[in-house]
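Here we start with a single chain on its own, the form predicted alone, put down as C-alpha cells.
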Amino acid sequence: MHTRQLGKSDMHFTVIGFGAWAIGGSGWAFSWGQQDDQDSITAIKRAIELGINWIDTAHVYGFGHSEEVVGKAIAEQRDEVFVATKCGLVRGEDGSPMPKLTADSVRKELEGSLVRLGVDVIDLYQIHWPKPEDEIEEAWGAIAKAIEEGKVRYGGVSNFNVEQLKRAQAIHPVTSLQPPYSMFRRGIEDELVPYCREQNIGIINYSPMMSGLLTGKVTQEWVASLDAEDWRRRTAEYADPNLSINIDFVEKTLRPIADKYEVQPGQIAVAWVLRRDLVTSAIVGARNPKQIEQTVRAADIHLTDDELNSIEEGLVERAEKLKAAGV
C-alpha cells in the first residue's frame, strides 16, 4: 500500500489507517456495542498483513479498553506501525465522557495511554476535540513538552476549525488534523484544507463511510438489529427521513460503480476521500479481519472523470431531496 508523508514529520502513513474506536468495546456513551476482543485483535494483526501501518484509537474509546487492546495486538509488532492517539476527554462522575484539558489531566492521560499502549513513545499524540475551548493552549503546551521529553513524537489535532489551529501553532508546530470527511459531510474542503497546505499540516480523515452509512450494507432492517448500546441508533442519518435519502444514494449512486470494481459501495466512499492529495489517509474502522480486507483494496481504486461525476450529481439529488424532506 502506499504512503503519503504526514506534514512536515519523517512519518509515511500508508493512505488508509486502522481506526480503534469500535473495538473500545460497550459501556460508554459513544459505544457501538458488545465486540469480542479477540477478533480485535485479529483484525488489528491482518491489517498489519495487509500494509496498513498505523493505528488510530484515544483514551475515551472504552476508557482505556482501546487502546489495551491495540496494545496486545502490537506487541510484538511495534516497530512495524505508528501510533496515534488522542487526549481530552475523560470519566466524568456519571460515567459518560467529558471534555478537559488541563495540563495536569493530559499528563495524566498521556502517561496511562503508554502503560495500555505498551509503548515507551506515542508517535502521534492528539487532542480529541477542542474543548472546553479556553484550555486549548494548555492542553497544547502540555503536549509540546511531552514531545520534548521524549513521550511523544509529533503532536496533532482533532475537529479544530481554522482559528484553532493558529492559536495552537503560536504555541507549537501542528502535525496534523484528523478531521471528519466524506461524500456527506465536505466543511474541510473550503479553508481547512487550505490552511493545512500552506502550513504543511497533514490531515487524516475519520468516517470516510459516514460509520458505516456508505458501506452498501445498511437496510431498515440492519439498522432496526443494531445493538442497544449503538450510538447510531441515536443520529438523524440513522433515521428517516435521512436513511431512506441516504440508502437510495447508495443504491442508485455507489453500487453501479461498485459493481464495475468488483467491491462494496464502502470502498468507493474511501477512494473519493483518498481521490486528491488533500488528504493524507482515511480512519477505516475494523470489527474482524474480513471487514479490512475489504477495505484495503480502495487504496488502489482510482476513480474517473465520469465517475466522479456521477457522484457529484447524485449528491446534489441527495441535497435536493434533504431539502424537499424538510431537513
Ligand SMILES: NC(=O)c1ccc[n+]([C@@H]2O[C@H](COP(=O)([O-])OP(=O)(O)OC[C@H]3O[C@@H](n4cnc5c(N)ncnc54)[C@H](OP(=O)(O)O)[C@@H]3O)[C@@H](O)[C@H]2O)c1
Second form
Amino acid sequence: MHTRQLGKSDMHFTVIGFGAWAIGGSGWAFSWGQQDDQDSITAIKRAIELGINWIDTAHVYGFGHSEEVVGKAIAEQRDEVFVATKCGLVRGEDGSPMPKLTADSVRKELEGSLVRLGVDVIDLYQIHWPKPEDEIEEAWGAIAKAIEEGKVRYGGVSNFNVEQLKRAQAIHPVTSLQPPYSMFRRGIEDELVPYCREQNIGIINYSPMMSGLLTGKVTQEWVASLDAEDWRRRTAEYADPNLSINIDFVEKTLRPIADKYEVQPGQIAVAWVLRRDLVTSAIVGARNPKQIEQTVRAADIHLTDDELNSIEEGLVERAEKLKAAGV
Ligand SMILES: NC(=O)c1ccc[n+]([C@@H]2O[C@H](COP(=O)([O-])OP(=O)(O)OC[C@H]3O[C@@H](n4cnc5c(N)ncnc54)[C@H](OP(=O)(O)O)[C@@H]3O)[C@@H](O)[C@H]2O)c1
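So that was the form predicted alone. Now I'd like the form predicted in complex with the named molecule, please.
Time for the whole complex; same chain goes first.
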C-alpha cells in the first residue's frame, strides 16, 4: 500500500490506518457493544499483513481495553507499525468519559498507555479533544516534554479548529490533525485543510465510512438489530428522517460506482476521502479480518472526474431532501 509523509515528521503512513475504537469493547459510554478480543487481534494482524503500517487507538476506548488489545496484537510486530494513541478523556466518577488536560493527568495517561501498549515509545501522541479549552497549553506542554524525554516521538491533536492549532503551534510544532472527514462531514475543507497544507501538518481523518453508514450494508432492520449499547443507536444520522435519505444516497449514488470496481460502497467512501491528496491517511475501523480485507481495496481506487461529479450531485440531492424533511 502506498504511503504519504505525515506532516514534517520522518514517518510515512500508509493511506489507510487501522482504527481501534470499536475494539475497545462494551461497558462504557461510547461503546459499539460486545466485541470478541480474538476477532480484534486477528483483524489487526491481518491489517498488518495487508500492508497497513499504522494503528490509531485512545486511552478512552474502553478505558484502556483497546490499547491492551492493540498491545497484544503487535507484541511480535512492533517494528512493522507506527502506534498512535490519544489522551484527554479520563474515567469520571460516574464512569463516563471526562475531559481533562492538566499536565499531571496527561502524564499519568501516557505512562498507562506505554504499559498497556507494551511499547517504550509512542510514535504519535494526540490530544483527543480540545476540552477543557483553557487546558490546551498545559497538555501540549506536557506532550512536548514527553517528546524531549523520548517517551513520545511526535505530537498531534484531534478535533481542533484553526485557532486552537495556532495556540498549540506557538508552543511546539503540531505533526498532525485528526478530524472527522467523510462525504457527509466536510467541515474541514474550508479552513482546516488550507491551514494544514500551509503549515505542513498531516491530516489523518476519522470515520471515512461514517462509522458504517456508508458501507452499503445499512438498512432499517440492520439498525434495529444493533447491540443495545451501540452508540450509533443514539445518533441522528442512524435515525429517520436522516436514515432513509442516507440509505437512498448510498444505493443510488455509491452502489453503481462500487459495482463498476467490484467493491462495496464503503470502499468508494474511503477512496473519496483519499482523492487529490487532501488527507495523509484515512483511519478505518474494522471489527474482524474480513472487514479490513474489504476496506483496504479502497487504497487502489482512483475515482474519475465523472464519478466525483456524480457523487457531488448525489450529495446535493441528499442535502435538498434533508432540508425538505426539516433537518
Ligand atoms: N479522534 C476522534 O475523536 C475520533 C472519533 C471517531 C473515530 N476515531 C478514530 O477513527 C477510527 C475510524 O472511525 P470509525 O470506526 O468511526 O470509522 P469507519 O471506518 O467509518 O467505520 C468503521 C465501522 O464500520 C463497520 N465496517 C468496517 N469495515 C466494514 C466493511 N468492510 N463492511 C461492512 N462494515 C464495515 C464496522 O462496524 P460494524 O461492523 O459494527 O458496523 C467498523 O467498526 C476509529 O476506530 C478511531 O481510531 C477518532
